[in-house]
Amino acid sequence: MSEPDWYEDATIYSLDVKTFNDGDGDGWGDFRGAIERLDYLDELGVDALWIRPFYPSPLRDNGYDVADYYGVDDRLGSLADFREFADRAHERGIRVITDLVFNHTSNEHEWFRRAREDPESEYHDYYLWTSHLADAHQRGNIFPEYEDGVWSYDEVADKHYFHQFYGHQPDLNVANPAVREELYDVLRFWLDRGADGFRIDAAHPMLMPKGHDATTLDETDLGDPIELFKEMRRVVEAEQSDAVLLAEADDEPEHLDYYFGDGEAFHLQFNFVMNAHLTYAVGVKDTWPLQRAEEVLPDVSGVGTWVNFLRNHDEWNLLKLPEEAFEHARGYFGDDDGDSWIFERGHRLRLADLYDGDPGRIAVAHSLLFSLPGSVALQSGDEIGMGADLSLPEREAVRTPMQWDDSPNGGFSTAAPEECYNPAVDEGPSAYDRVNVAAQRGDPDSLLSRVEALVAARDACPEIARGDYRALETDHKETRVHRFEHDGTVLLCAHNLADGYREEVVGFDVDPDTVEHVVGDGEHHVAEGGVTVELDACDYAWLRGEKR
């Protein structure tokens, strides 16, 4: 499967084991349910899993609160079931991403007990360590409704332990040679089993400065702090030349080009700012959100590849906006109670509870995805609309199993819902009698299938990953038109957001009788120079002609 450029137009689905298909009825997930899906995502048409942690944990973080970096956790399955998944994978061109979480372990993982136990240990310095409390670094909690601040003390070690997540999760001390060589091994173990490449968690909190011994961490401790992803990189390409890294770095725009390092570091990025923005847009009905983050995004091209999303396992993050927005968009999509908010960040809402369920609006928003320069993720069921379900205590309300057919938990699992990982959503609109795969399949106006074209358009399309791109200006703001130019072909990719019909008329500079007409249902006619786009509410349409 070798092919160095692969990640530069893949489609990348993500999936908790935990959730997805439960092989067993024991009511988990695991990876010979995962096995028995497969076919689903080939028809699909993906490219790449990223699957979520799944080593042994005790899940106080939805497993990335990590025990032990080398194993699976045994309600999930097995290092050979993991192998045999991953080879039934590769057997249908699909490559497999696992999750790592590096900037921190749980408090149960081996070289934390070692730790505490023992001062002269060499795993105490794997950790943070503070016995004058007053002098140390400080800095905000990243979850300051949970936790006071960044520093616990531990009752066996008689220290203050360093943490930016939860107080059960002490960061790593990535400043550690030691440690950044058990990282090095982590990597090259999953390799050697089977994995393609690796996204990692928390990025930017990784290389952020670390409180130690009363002193602060800075570049000088670190070295040029890039170096550690460089060398990841190193590692990992050494092992399997077209392996990749995907960041997780929900840093600041003007900041996001430092972690693909030159080109020397991650392959790859998520694009936490367009995410906010596309969102926002395709919900307020209005362009402007799209046009204003790709003026503050950085320029990555010839260094990088940002993987844009619509939603993932995580709050729906609205800090990328500007203030004015990000007030307005807590409000707009959010419910009389305040239940979906979360973190003062933004909702705990699906994609589809966003957009009130609205068949056409997820649509039209997945087409925008799909037509933007990079690569995509998917989350595991928005591509057949699943919500939320907001009893669930956090960011668990998106968490729910994977709705497979109106059975009892959805299909996930044969067991009692009370033996569940999560409850499968069983009220109100998507509920998993109202929506399910099964449902969906087969039926070409059902947005599992609509998705599906989009996925196979954009395979189609060399040019969305390849090509020159820009917007084009509109009449209406709600429209958004932009084209790709790529080896004498022009792919034009028109969008309307709005709630009634809209029409645009653009340039497109192609041979009028090689116009083919891609993806969506939007009507165009072809004049001398130039295009007229006819498009429905949430309609959308991709055109593809031979340039003049």
Ligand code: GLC
Given for the second form:
Amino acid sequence: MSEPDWYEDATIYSLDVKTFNDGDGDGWGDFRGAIERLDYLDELGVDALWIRPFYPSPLRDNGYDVADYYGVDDRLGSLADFREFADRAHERGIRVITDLVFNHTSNEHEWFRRAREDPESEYHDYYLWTSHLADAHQRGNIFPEYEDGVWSYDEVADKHYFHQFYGHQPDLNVANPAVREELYDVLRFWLDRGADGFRIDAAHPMLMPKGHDATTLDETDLGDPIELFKEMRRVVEAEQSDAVLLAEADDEPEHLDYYFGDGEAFHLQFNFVMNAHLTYAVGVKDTWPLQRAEEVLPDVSGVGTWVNFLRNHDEWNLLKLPEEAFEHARGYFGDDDGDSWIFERGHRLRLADLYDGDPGRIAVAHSLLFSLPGSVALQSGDEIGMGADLSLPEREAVRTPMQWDDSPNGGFSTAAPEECYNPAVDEGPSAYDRVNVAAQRGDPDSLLSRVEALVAARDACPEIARGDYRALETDHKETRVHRFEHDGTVLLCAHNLADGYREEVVGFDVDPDTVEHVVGDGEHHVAEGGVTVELDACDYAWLRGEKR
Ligand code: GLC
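Having displayed the form predicted on its own, please output the structure of the form predicted in complex with this ligand.
The next block holds the full complex; its first chain is the one shown before.
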């Protein structure tokens, strides 16, 4: 097998510039501040950064409401700052993936302003309109708590426009060839300025049947929708051959391989199915959800790569769980008064909140994450066990500033706390004076050190991206052992999700003298043809040996 491309085995760190580090003391994180923290990311060992939207925006959806695709919000820096950030990251061998929102724009985007004001303008057909609401295509809105439906009336145009998210986020008519050309130009622009790839926001809604007037039926016919993504890949690769496209496509499992377009569309895709099951499994101390996820996921080997993750900047979406588990997860993980439940589908909580702040449980979740085939995305702050602030509105609860040390604002900014984009968490078990980078740095038992060790272990184990993979039978429902074989070596990754000790004896067909303990606190004893793994609560152990 040939060397995998870099993205087939990457650790991708997701950060929002606004809340990562403030370089100029105005309370908003910025690119200059982020540059100062690149050494931290380098030490953590990540291969790529996924930078959440930083474009000019009214920020009514955290920047996923873009008002100008070609700029940087001036509170976050300038185009020159972005360039410098990308250059400094590249010097450290770290790639930069930016987030592009192509399903919709902000209603403050110039295109929408012209579209509303002049129905004759070319920009009118950049969006989707109807004057016949009764006949228009209807479907559920993705933010059901905030929006009644997918059509809103625009007084200026005297028509309804289509939006699957907030009303201030009109959907682009991506079937319009002129819109597609605009999107390709945006891709080229950011590659020219140092980006190495893109997370394409809301890829699934981009392809949904959109509403239309009977009169514009032909213009809104997407044809075969995957062609759009294939063309995006051609555009990107023509510019930079190793640049990547990463899909956020929260679609049904049986439809997920579609987004890879037989190896011609997205390179990468977030694994929402595994996310719901994996994070749930660790919380309920039972491994059945892992098996279930693997049963329902399509086999995508040879066409694309999953990006596995534990949490992201949105709600922890549970819709991919079977119904009984979904209902269970709603109450089992939520806060007591139900305030964390959102959008009728998930919890606005951080990883640490789901596991009551238990560093052992957070660590074993990371070990499972890193030992699954595919690439990995880490949510900024989860590597130190940050918690949510439920007093903040909506998903802002999980978007508080990075906690660097125990100085005011957790070292994020020198501004007064009320000046900060979001306040740092300063109360409760995950307050910045208890949970921060400085306190964990250098302590080999800290969560940060354990996550760092897992990133390094993953780098040292090419078996995970390249090897043959299978889960082994175990005696306990709380233990999970999986095995990779590649190029004469066997790697076993053993995990115990229980609150107490568990022991497993599994086959290990390697030369006993070659067995190496890669990472984890679990103990092992190799015997002829097998190995006994002794795991305390939340222990894990990765073992590697040469096949005999
Ligand atoms: C994606 C983003 C989310 C945003 C939505 C609308 O799901 O992750 O934060 O609100 O798209 O752009």
